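One chain comes next, on its own, written out as structure tokens in the form predicted alone.
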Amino acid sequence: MRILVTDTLADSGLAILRAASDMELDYRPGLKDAALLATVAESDALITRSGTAVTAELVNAGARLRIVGRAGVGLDNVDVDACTARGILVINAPTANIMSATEHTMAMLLALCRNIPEAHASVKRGEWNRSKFLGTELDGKTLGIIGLGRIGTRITVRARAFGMTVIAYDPHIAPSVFEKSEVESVSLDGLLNRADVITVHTPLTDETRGMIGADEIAKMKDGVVVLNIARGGIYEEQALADALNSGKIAGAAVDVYVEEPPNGNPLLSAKNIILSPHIGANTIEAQDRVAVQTAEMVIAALRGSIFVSAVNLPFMGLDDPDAPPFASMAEKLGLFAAQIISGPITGAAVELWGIDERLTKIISVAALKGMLNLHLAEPVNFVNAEQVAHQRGIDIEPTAHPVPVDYANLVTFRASSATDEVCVSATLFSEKNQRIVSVNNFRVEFKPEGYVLYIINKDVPGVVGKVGTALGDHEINIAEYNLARNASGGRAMAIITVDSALDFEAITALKSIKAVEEVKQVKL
């Protein structure tokens, strides 16, 4: 088989893909264009950093393409889309610049506090202007991490060894991991009213765009210190660099842009901010790291491995040819469950009938791994969706019936937070026929595909009604509506598939219907 890499990769990664007896490497880095094209149709994987893009004219060329390795964590120039209608799998290296994250972070801080770009410039001029570098201790400071993952909780150790007590925000994170940090658990109004520096680390979704703006700003303390060594986009760069002229915030250390470069950014003449150029992961042993895993990864998936950090579905290839559907459906409600729950999920339960007991891990571990996958940067994997899971207190309890029960084969995934607990079910009719067909003890049928709206309302009259003139309203077409009660004056529920994403108006049209009690859009 053969592997062609595009961009230079460690020596430690090329050692291993030479050592492969069944395999023939094709390094060629730089490689562009019509030769790119011809060379990629002739090659089962295809290696790259961000300097090939992998777009779907080449996914198209590559006429024997299985496998597209990404050695590194972004995805930006991979056009996952089109590789997993190819049924290509697309594998990266999700976790190799943790550790060069987590130390480019406290590097940052500490430079930023000690004022050492500066005066390293100042000395190399030929200045000796002491008093004019006069910086600031971490020790007694208080540390607010926004995002307790796996950066977040590495930078807690380090904080504390220097002295700092740390707070966290992080609402899809369970209490016990909060406590097994030894961090206090506030919200995000508390830790911007209490924090001496803060320091982002979450993914850039919709939810996390854009969340510290100007509003934010204002909460926090006069002469505060912020970093972004994240994602760009998480701060509105206006706003900051507007608090950093005014002195709100005392000083900013920043890695990651909303465009890159940052050509005509306002951090770029903004006072007190140090910046880098997106360095994060520069490190020789996180570059060691990438090629290694990438290397490894690419390898034993031709061989037909799926235990690899796939983040497209990696269905395709399984060797038991009743795991693919049945992981795919438990995936589905695992995303739906961590959708309409309230609060972070504390707890995972998964219960099978009319199933066999060897499906009983996989389909455990796809139902974590679409849970997880809505709300972290790095993808989840089969690999390691049960260990990201444990890391957020989170642990799976499997039970396998071997009498089915109702239908001739059920699948109930059960999540529980603080405050609240979903349990959901579905059946395998055929392989390509999934339906949900019970939410919180309403017996409800639905596919488990597209946008769904999860409605809760007074079992009376006219809700229907007005549920349909309100998606009419704002034009969103409704493909099925699916109705359930309890009881006759009761609580009922409706699961209505749309054709189209709800905006914020539309939400609240739905929400301002009298009896309806809770809307929640969910995405699958």
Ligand code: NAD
Contents of the next structure:
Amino acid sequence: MRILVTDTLADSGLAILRAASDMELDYRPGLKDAALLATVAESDALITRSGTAVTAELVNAGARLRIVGRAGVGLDNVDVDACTARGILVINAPTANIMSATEHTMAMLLALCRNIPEAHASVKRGEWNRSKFLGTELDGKTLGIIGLGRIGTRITVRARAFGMTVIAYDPHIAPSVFEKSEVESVSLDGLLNRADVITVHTPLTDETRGMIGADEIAKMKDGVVVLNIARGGIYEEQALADALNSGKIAGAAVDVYVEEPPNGNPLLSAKNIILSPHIGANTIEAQDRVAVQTAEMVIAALRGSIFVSAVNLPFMGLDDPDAPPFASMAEKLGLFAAQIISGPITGAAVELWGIDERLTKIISVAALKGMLNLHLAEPVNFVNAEQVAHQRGIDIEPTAHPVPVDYANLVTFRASSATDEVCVSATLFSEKNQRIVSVNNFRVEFKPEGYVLYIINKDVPGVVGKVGTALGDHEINIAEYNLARNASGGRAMAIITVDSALDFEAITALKSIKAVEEVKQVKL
Ligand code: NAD
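Counterpart to the form predicted alone, namely the form predicted in complex with the named molecule:
Let's see the whole complex now, leading with the same chain.
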């Protein structure tokens, strides 16, 4: 099998590729255009960094291509959909740079507090102005971390070594993670009010985009110091620049921008800011780790293992035709439960009826994968789903019952939080025919696809009409309307499949219907 490498790869990774006796390495950094297309046609795997655009044209030229390995995290240069369409596994190395980003955060914080970039430049200019560079200490200060994931938890340890008190806001993580990290869990407002230093470590999602704007900045302490080493856009850049210029924020350290490079960005001319060109992951160690992890995974995947950090098809090499449809259905159950439960998930369980026990593991891992992917920065895959869940305080308990009940096969997924419990079951009618048949003990039947509304209401006359009218008023077309109730006059549940997403106003309109108690929009 032939592995083509089209970008410079660290020697440690090349050594692993060369040592694989059943593989042939074709190391051609900088290969482009027609030569690239011709060579990819002869290759079983392609390894790139960011220098090669893995376009649909390139992917389709790779008649033998089975694996694309991105030696790094970002997949901006890889057309993952084109790879998926051709059944090509896309592998990346998402955990290789966590420590580098953690250390860059600490480096930027210290450099900011002691004015190191400016002090350095002034000495180089021949000046000797000691009073101009009056710094601040970290010792005794309160650090507020937004997003207590892999990097957030590592920052905690380092900040504490500097004598800081650490508080954190992360609404999607179990209390046990705060306890284990010995970090006080606070609300966003609580963090903004109390922290002397604020650092964000969330992914960029619809929820976190612009989460720190002028209103949030107004709630911060005067003279606060803020950092963004995560993703451009979590802070509103204009609001941050304004607060720096007014002195409300005493200093900021930023590595990432909405647009990169940041041309015309208001942060470039803001006062008291230190900037770096998205180098959080750029260390020799991270590059080495990336090269080693990518080389090892590409070889393992070519040899048929699914135990790699794949971002698209996770079933390659799993020699069992029943696994993919059940795993895909279980993933939908996890995703559904994660969107209707209130509060961070603290426990999960899977039960199988009438399904071969050999599928228990992949089904339970698939459910976790679906449940976790909603709020995390990097795609959770079959390799890391259990580990990521465990780190977040969740251990899944699968149980298999050989004899089917009610349906020829059934998968039930239960998730619990401190205040809520959700139980969803689905059956596979045929390979491609999945149906969710029960939600919180209400019997329903719908395909887990597209946009679905989950509504709980008092079982009184007229609700269906009002819901239909509210959706119609907001130009939302109903594809399917499922109704279930536990007892006449009790509570009823509606599962409504709609053709497009509801905006905030449409959801508010549904919530304002008198008998409606709960409305959640689910994307499957
Ligand atoms: P992670 O997935 O391990 O952790 C992210 C955390 O954010 C999770 O615990 C999640 O629950 C939390 N979160 C999600 N939405 C939230 C919200 N609305 N409010 C509060 N918390 C929320 O990710 P990670 O590996 O720790 O990475 C964190 C960030 O750092 C990511 O954006 C990643 O892309 C970025 N990063 C940047 C560089 C760089 O070069 N500057 C390098 C590596 C990672």
